[in-house]
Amino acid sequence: MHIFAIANQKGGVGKTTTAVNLAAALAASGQRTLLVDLDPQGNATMGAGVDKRSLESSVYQVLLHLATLERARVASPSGKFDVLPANRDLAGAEVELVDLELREMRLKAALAAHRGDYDFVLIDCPPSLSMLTLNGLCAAHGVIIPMQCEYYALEGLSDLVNTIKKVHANLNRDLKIIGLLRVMFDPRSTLSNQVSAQLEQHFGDKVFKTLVPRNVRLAEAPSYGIPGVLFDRAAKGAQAYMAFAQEMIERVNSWKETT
């Protein structure tokens, strides 16, 4: 089971779009996939077609040991993947986790019991370094960082890299940066191309080959509760995420060959 946190401390960079579409694309490629929504807004939950308003239990109950993952997970009606959903209850978890033992390791413990159930677990982290994000980073083997190719994105990236280094040093020795995914990419923009080149120069093969273009169909899909890769398979954005899923599968298989 490969567990990846999808994280970026900057909001609006396509984290949830990446989490939902990568989950659907991996599932469409035959991979057993779980999407964990760690954001109290519950956007990944809704984007996967699950109604966050009618949940009996959610990731909130799992983190507080009030429900098992088995009880809380639901199947995405449109994709062939499972969802550990979130709703507004999760906002309270920040405060409630503070006094609990092994508070950063709650999600890791919940996932460990289901090691044989999934090939991929994707964790959609909130856009802040909170106790919830920390749970995601402590549970993960690696971090996928979606990035827009613009100046401010580079500014925030160094903060995120430092955070990952601290978590690696103090809480999770397995954690590493898996790669940077360039999203909402506009090839006509000089700035986009310059920032993209800078990323490749600085991070080398940590930059995924796949480029996800700015795409209206991807943006429309959540309002229908269907992942973009299934909403309009012919759209450039959908095809990019399908290609990204293949790149992830190949990357994971290459690790197996080297171990």
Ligand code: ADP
Second form
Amino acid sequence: MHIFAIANQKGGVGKTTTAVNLAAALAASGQRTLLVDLDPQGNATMGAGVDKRSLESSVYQVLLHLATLERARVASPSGKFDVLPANRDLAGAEVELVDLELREMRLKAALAAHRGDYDFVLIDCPPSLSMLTLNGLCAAHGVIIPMQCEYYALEGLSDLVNTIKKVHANLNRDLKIIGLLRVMFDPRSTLSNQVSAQLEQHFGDKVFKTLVPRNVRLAEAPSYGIPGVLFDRAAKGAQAYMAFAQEMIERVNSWKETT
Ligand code: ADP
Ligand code: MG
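Would you mind generating the form predicted in complex with ligand ADP now that we have the form predicted alone?
Complete assembly follows, chain above in first position.
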């Protein structure tokens, strides 16, 4: 079971779009996949076609030991993957977890009990470096960082990289940056191409080969509760996320061969 956190403390950079579409694309490729929504906004939940307003239990109950993962997870009605959903309740977890034992390790522990159930677990993190993101980073083997290729893209990246380093040093020796995913890419923009080249220069093979273009079909899909990769399979954005799933599967397989 490979667990990946999709993180970037900036909002609106494509974390949720990446989490939902990668989950659906991996599932469409036959991978047993769980999507964990760690954002109180519940956008990944809704994007996967699960109504956040009518949840019996959610990731909030799991983190506070009020429900098991088994109880809280639901099957996405639109894709062949499971969802550990979230809604506003989760906003309270930040404060409620503070005094609890092993507060950063709660998601990790919940997932450990289901090690055999999935090939991939994807964790959609909130736009902050909070206790919730910390739970995501402590549970994960690797981080996928979606980025827009714009002027300020690199600003703030160092905060995230430092947080990942600290978590690696103190809480989770398994954690590494798997890669930077360029999203909402505009191939006609000179700036996009310049920033993209800069990323490749600085981060080398930590930059995924797949480029996700700006594509309106990806932005429309959530309002139908259908992941973009299933909503319009022919769209450029859908094809990019299908290619990204293959790239992730190849990465994971290459680790198996070398260990
Ligand atoms: P985050 O989770 O980081 O806040 P989202 O995934 O919610 O970011 O994306 C922010 C907005 O950008 C959403 O409205 C989403 O539909 C849109 N979006 C994300 N990726 C793309 C893309 N490749 N092309 C067009 N719109 C996109
Ligand atoms: Mg989001």
